[in-house]
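First, one chain by itself in structure tokens, the form predicted on its own.
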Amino acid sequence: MDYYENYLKKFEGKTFFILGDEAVAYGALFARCNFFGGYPITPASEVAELIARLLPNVNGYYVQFEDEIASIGAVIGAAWAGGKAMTATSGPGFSLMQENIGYAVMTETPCVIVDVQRSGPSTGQATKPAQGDVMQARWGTHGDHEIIALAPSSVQECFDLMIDCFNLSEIYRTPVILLTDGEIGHLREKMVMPKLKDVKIVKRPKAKDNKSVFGGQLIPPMMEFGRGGFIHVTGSTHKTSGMRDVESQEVHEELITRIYKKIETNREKIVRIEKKHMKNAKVAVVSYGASARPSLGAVERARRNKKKVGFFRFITIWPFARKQITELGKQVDTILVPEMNLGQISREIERFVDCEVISVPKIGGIVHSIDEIYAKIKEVV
């Protein structure tokens, strides 16, 4: 990978003033992404525009396809050919990708899908930000499965979490979603490039034969096409060798339970949250992504006014931070949940706490203001 190091050295330690979408592209490059398959869509197009210029410098490949279905299909194929592959989309494009995301889950294909959320359903407000894809990221494809999705709240996190997404995809051999939004994607702010020696890169384990590419251990090693081996890759129920067996209940249960458990049993290793001002807090403002920024501002105003209010942010959206939310519910009397939808995460929180959960929704393409959230805090404190 000398071509990566030689090219990336010129960015080491430098400070940039860039868009969140551009930070996603740089993060992918630092993660050693070498294939991007995509179709332009607002507000994710800047990811594709920049990475199209970056990848040729490291002998990588950028391909614009006829639609999002072809894009995610090519990403999966590139991963099986040994590539570190990704795509970026939004709203309707994310919907079109769902069947192949399920295929990536079933075939245990490491890849990264960036969803820069916009207002919907359907075309909605194509240029406006939203957080309406939270449940779609978890349940958009059919069947029993787990998923990993991370949500950045700053331009710097767009870069940092992209590297985490690629590493998680390789560790757990699964598609990983960067669930950002149009506000963060089009936000321009300071971002510092790391030193190459400080960037952790995970390499996927390679199988020596095709006997246990889909079983034998919780997270089996992966074969790659073009390396001399033979493997059958199918979205149908299959044995540990990859060969189809769509009739046996035992084969299906063993396969799907293992795919589910490789994320579920590692939940606490994957989950990341941020907490601030929780000492003596009796009310918690819980948020993520763009909504977390005014949420923190409102909490800090409340603290200055001697109100016992704390801040809790999801960095990992999926798998859900069940343990941490349960503990939070035991500490506080009320949880406020500002989000740019009509209460998707607030309903998930309600499953794990006994305290009052108050949704603070806002749709229409405009982020909450600090004043709006602070007004809700005053109603309960």
The other form holds:
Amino acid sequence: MDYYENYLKKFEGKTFFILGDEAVAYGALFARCNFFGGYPITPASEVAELIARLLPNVNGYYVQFEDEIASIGAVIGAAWAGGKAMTATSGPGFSLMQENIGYAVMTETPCVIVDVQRSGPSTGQATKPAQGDVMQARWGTHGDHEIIALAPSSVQECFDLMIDCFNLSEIYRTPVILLTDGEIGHLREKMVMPKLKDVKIVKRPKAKDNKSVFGGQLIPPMMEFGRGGFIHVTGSTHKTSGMRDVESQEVHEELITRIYKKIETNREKIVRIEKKHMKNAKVAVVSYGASARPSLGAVERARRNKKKVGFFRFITIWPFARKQITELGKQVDTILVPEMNLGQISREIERFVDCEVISVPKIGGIVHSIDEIYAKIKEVV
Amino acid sequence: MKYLREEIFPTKFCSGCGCGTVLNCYAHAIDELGLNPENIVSVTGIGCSSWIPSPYLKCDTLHTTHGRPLAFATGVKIMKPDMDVVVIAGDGDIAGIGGNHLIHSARRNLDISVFLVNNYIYGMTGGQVSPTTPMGHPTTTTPYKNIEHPMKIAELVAAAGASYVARWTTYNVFPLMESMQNAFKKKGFSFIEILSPCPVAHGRKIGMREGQDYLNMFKEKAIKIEKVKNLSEKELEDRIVIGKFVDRERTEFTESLRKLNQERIGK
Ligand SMILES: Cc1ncc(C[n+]2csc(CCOP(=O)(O)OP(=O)(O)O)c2C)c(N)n1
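Previous: the form predicted on its own; requested now: the form predicted in complex with the partner chain:
In what comes next, the whole complex appears, and the chain from above leads the way.
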């Protein structure tokens, strides 16, 4: 019997008024997640609390571990045992997970890590939102790698992007990060559960033998434990067969370049952005996550006041929407970048445009107001 | 040899190292129990001891990060409860950097077998002090002498709640092999601390340059657990207590998870 089908039928098509964190948990369920390993932390605990309630009903497993290192380790182990596995955390826990996120990259393990960003560094303002982990998501683990990270701006999007995260992790055999923030995580909003038949679920390709579980093609198929493959999974440099070879320059270059290219060459397939009011705009407000909300509000006010201002939102933070941002830079004279950090994405945008880029930072645990962003718009228009 | 990945032999272990003996005992235990290697996952950390099954043993192998094999093994065992999940790694790995996972896996009483190879030292990195290095021993990072108390790992795991706990040395190959079989058979967290020679990274600083020096030391210092009841802590200070510490029935974690699901499903 498909416990999952039966259980999800209770929810399909219904309208809920819930937290972003709760939408993440429901999204994971609709993506058919069956393993969650986690450790409590504000503002991500609500994800764990709801999923701990949901998973046993669909024969899935929730385990609260001794720390975040164990959580992500168990998630990777569960994935190699055939599971669809995830964890959810915030800044301090995300920092602890970095080594094993690198292991997931290197072993090409599909899994999802939710980071509900809060104000840091360290325990910072533990209960308050921020977007300070954008670069940590990109470069937090050591060594060359690409990463996929998606940033929701609404409760509905927490649900929808969670399903996308699982699908992307299965397609590209890579860890995927849902980079949300405390504002969106604790925001209560209306969301609609889709019909089951409208939810597209992608499953990882399965290998017929053990010869090429770690190479031979851009995205090799996977083989789970217990299938007689005698597979060898290692975070050390390895050959196509999985066997360790940490001496040969060629083996390392081939492996790391391929893992890099999996995402790099599929950038345009992965990248998602949203544009509004861009017609004849000479200024663009570019944002993501929670700060995209007042950004859009400010753009709409500017439009009402006949100012030529447009709105651009990153849905995928990584891989970066280089092409789209370069095009934007050709259309407008100025890009304003409101974000809840001191300009992490603003600097990234500068690398790809020739127009003026102005960072509009806001730290201290609050989201920009529409007035603040509108005032910036008025300065440049 | 049928349990080994022949294509990658000989092993990279130094001469006198105990890892080969442990590999041998492990393969024999599998053979004597008639286990199907397709049904075994060996999970290891980082260190020389972690290379025992990874990659030499022909089964599924998950060679993880330093100190974390128990965490990875928990995920594997929960999703594959019918497979035999075996963790093999060093004292630095499981008891040092990963000590917290050891305590909590034993507390949960997760149904896996753990073979901890205690060679008194951080071998792979060239002989730095480990949480198990005896007091007074010089190492590369305690150049004068080690001034810390060594950890009693088997005792710790017993206190944490494991179903089965034993300690043996590589001198006691037959009891060790039997103990490994018992660990496989036991439902719950089964833990064997295996004292093992490292003449290259540990012994060279204390005049024990041959594997045989360790075997002599094990023979001399070992005392069966049945005989220690009336001995004081002081009297046992320089002894190696060997044998079975714990063998008990205690609710197992993955079974409890499954029961919980059965109670929920269909509600
Ligand atoms: C996070 C991290 N810290 C340090 C290391 C370096 N390192 C590799 S093996 C090792 C110690 C191994 O000692 P042990 O676990 O006792 O195994 P042995 O080599 O003695 O068998 C260390 C410290 C590492 N790989 N990862």
